[in-house]
Structure formats: C-alpha cells, structure tokens
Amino acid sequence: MFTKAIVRTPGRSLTSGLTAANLGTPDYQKALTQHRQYIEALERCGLDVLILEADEAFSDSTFVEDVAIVTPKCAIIARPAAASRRGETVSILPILEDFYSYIEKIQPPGTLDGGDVMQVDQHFYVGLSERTNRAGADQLIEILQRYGMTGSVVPVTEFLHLKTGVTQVAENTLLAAGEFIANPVFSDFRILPVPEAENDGANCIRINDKLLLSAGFPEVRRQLIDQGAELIEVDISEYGKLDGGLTCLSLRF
C-alpha cells in the first residue's frame, strides 16, 4: 500500500528539457494544468501528495522519479547519466530525509535513473539503458541486498527507460511493449502485450486498488478494463514531448 507521493511543479524552463521525441515544444500553461490533474489522480488513489516548488535551474526536475529510488526500507539517491540533471539530487535529499532514516547514494562511475527501476514486491528489475550503466545497477542491487531485498538487470535497447516499455498492472501481470513482450526475464509473469502504435501506453502506475493510465491509448485501455482494473486516465501529452511518462512525475511510497 502506498500512502505518500512527492511531485515537483514544472518550471518555465521545462520547455528546454531533454528530449529525443521530436514532438514539438511543450505548452507550459497546458503542462501546469496537466500536472494539477496528475496530482488530483494521485489523491484519488488515497495518497498524501507533497508538492515541491519549481526549480528553474533544472529544466527536467519535474521528473522526480529519476533522481531517487524509494523502497520500503530505504531511499537511494540516483546518479543521472545526463550531467545537466545531477544537481537535482541535491534538493531531493533533504526532502527524503524527512521520511527515511536510511538513505544511500549511487557513486561514480555508476549512473542510474529511477525510470529504469521497476519494483515487484521485494524484487527490483533494473534496466541497463542509455541512462543506467552496469556500475550503477550493480551498486543498486548491492544496496537492496543489504536491506533484505533483491534485484536483477534487464537490457534495454528500444526504450529510454525500462519502465517506458514495461510496468506492473496487477498481481503477477505486466503490461509490456516491444522488446519486453517476449523477454525471458519476465517469463514467470502474465504479459499483456501493447500494440506498437500504442507503445507509450505501457507506462502505467499501479497504486493500491487503482491504475493510472495515460490518455489516448484505446487498445491498452480495453485490455486493462478486461482485466477488471479500476482506471484513472490522465492526459500528460506535454510531458510526452520530453520523453516523460506517468511514473516519471512522482515518487510513490
């Protein structure tokens, strides 16, 4: 059960954030509206949401999930591969100290983005991507093991992050796109395949008894409804222009 979430209000510098999506420049006012709707969706899931002020110095700082991993036993400060984002970890540290007695840090030469970390019960799948290297993944797994949890690596070649293409949507059930549909790493799970045209819909958030889904993916929506999921659809189109998904916009614990 999740009870809390941390989000950060996007700053005007959002419009110059990192992106490979080639979908145009985000509309800042629309992004603010979508962010408020996202917060309302988290609250509908029963979460107490801490809203951090915008940080204009870091254009991507609204994507708070990438700078930390929050577990039931400790928090881990990540080390983003993008040098322009590493300063974001400084401001998230004191926030997490209010909630966690134990905080660890990923050290050089490791790089790690929170978007590459998918928790399933007490096990954490860690994507090896352009943003997370083997040194960072190995450090995270070693930290998890010290706190009685486990981890394993998953190569990521088609997506920015692991959770861009695969997320847990129910007990023993994953929503998977592209390379993750038939990945043997996930052979013990039931897989709901995402059609290629709706790949971005694979990034969902399972929160307690509800499921957050990005708006605009009708086939993904149909599959999830068929599974009996209680859906909350959220439009995050402006964040998609910056390669962002639902999970990126909050830390949930």
Contents of the next structure:
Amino acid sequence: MFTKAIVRTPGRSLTSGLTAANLGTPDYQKALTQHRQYIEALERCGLDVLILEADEAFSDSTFVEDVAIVTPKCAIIARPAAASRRGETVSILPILEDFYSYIEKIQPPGTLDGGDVMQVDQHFYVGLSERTNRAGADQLIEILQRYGMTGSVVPVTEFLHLKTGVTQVAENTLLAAGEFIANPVFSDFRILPVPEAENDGANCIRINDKLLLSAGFPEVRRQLIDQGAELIEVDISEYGKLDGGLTCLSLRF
Ligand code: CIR
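Return the structure block for the form predicted in complex with citrulline (CIR); the form predicted on its own was the one displayed.
Below is the whole assembly, all chains and molecules, this chain first.
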C-alpha cells in the first residue's frame, strides 16, 4: 500500500536531457502540463505528492525515480552511471531523511539507477544495464538482505532500464516487452506480452487498486483491461522523447 510520492518539476533544461530516442525535442510547456496531469493521476490513486522545485542544473532531474530506491524499511541513494546525472543524488538525500530513519548509499565503483529496480513484494529484481553495473547491483542486494528483503539480477540488453521493458501490473502478473517476455527469470509469473510496436507502453505503475498506463498504446490497454484495477491513462509523450516512462517520474512509498 503506497501513501506518498515524490516528484520533481522539470526545468527548462529538460530539453537537453539525455536521449537515444529519435522522437525530437520535448516541448517544455507541454511537458509541464503533462507533469501536472501525472501528479493529478497520482493523487487520484490516493497518494500525498511532494512536488520538488525544478533543478535547472540537472536536465534529467525530473526522472526522480533513478536517484533512489525506496523500500518499506529503508531508502537507498542510487549512484547514476551517467556523468550528467551523478550530482542529482545530493538534493534527494535531505528530502528522504524527512521520511526515513534508515538511509543507505550505493558506493563506487558501483553504479545503479532506480529505473533498474523492480519490486515484487519483498523481492527486488535488479537490472544489469548500461546504467547499473554488477558492483552496484550486488551492493543493493546486500543492503536489501540486511533489512530482511531479497534481490536478484536480470540482464538488460534491449532497454535503457529493467522497468522500461517490464512492470508488475497485478498480483503475480507482469507486463513484459522484448527480451523479458520469455526470460526464464520471470517464468513463475503470468506474462502479458507487449507487441514490439508498443514497447514504450510497457512501463506502467501499479498503485494500490489503480493502474497508470501511458496514453497511446491500445494493445497494452487491451491487455490491462481485465487485471482488476481501475486504469488511469496519462499522456507523457514529452518524456518519452527522453526515454522516460511513467515510473521514472516519481518515487512511491
Ligand atoms: C536518462 O537517460 O537518464 C533520462 N533521459 C531518462 C531516464 C528514464 N528513467 C527511467 O527509466 N527510470
């Protein structure tokens, strides 16, 4: 059960954020409008949303999910691999101190982005990606174990982050794209496969009895209709231009 979320308003520097997508430059005004609609969607899910001020020094800082992992027992400050994002963790620490008694940190040489961490109950799947290395994943798993939770690694080759391609959408059910559809790591789950043309729609957020999905992915929507959750569609097209999905835009706990 989640009760809170943290988001960060995008700054104008958003337009020079990192991207490998060939979808053009985000329109800043439209991004702001979409951000407000995203916050409204989180509020509809019953969450208290803390809105942090824009930080122009970091173009990608609106993707606040990547800088920390928030668990029921502790928060872990991540260590982004992208040089332009490394400094984003500085300002999230004092914010999380208001909510958490126990805060851990990923240390060099480890790198880890929160987008690579998928929680399913007490277990955390940790993607080994261009952003998260083995040292970072091992540190995270060791920290989780100290707090009575568990973790395991999943190689990621086709997507920026683990959760770019796979997210939990119901009890024991994953929405999976590309390499995750048939990955034996997830063989105990029921898999809802995402057709390749809708890969960018695989990143959903399950919050309590609601499910947030990105607008513009009709087949994903069709797959989700019977999952027993109320669906809330959010248009985040401007963030998709920077490889961002729904989960990236908030920390939920
Ligand atoms: C980046 O490349 O770091 C940002 N432009 C996008 C981050 C997306 N975050 C996520 O998937 N958790």
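Numbering follows the first chain given and starts at 1. All of these numbers come straight from a predicted model, not from anything done at the bench. Shifts are known only where both forms have a C-alpha. For clarity, a rigid core is taken as the largest C-alpha set superposing within 1.5 Å between two forms.
Peer 1: Counting only residues modelled in both forms, where do runs of 3+ with a CA shift of at least 2 Å appear between these two forms, relative to the core?
Peer 2: That run whose C-alphas all shift by 2 Å or more is 226-229, the only one.
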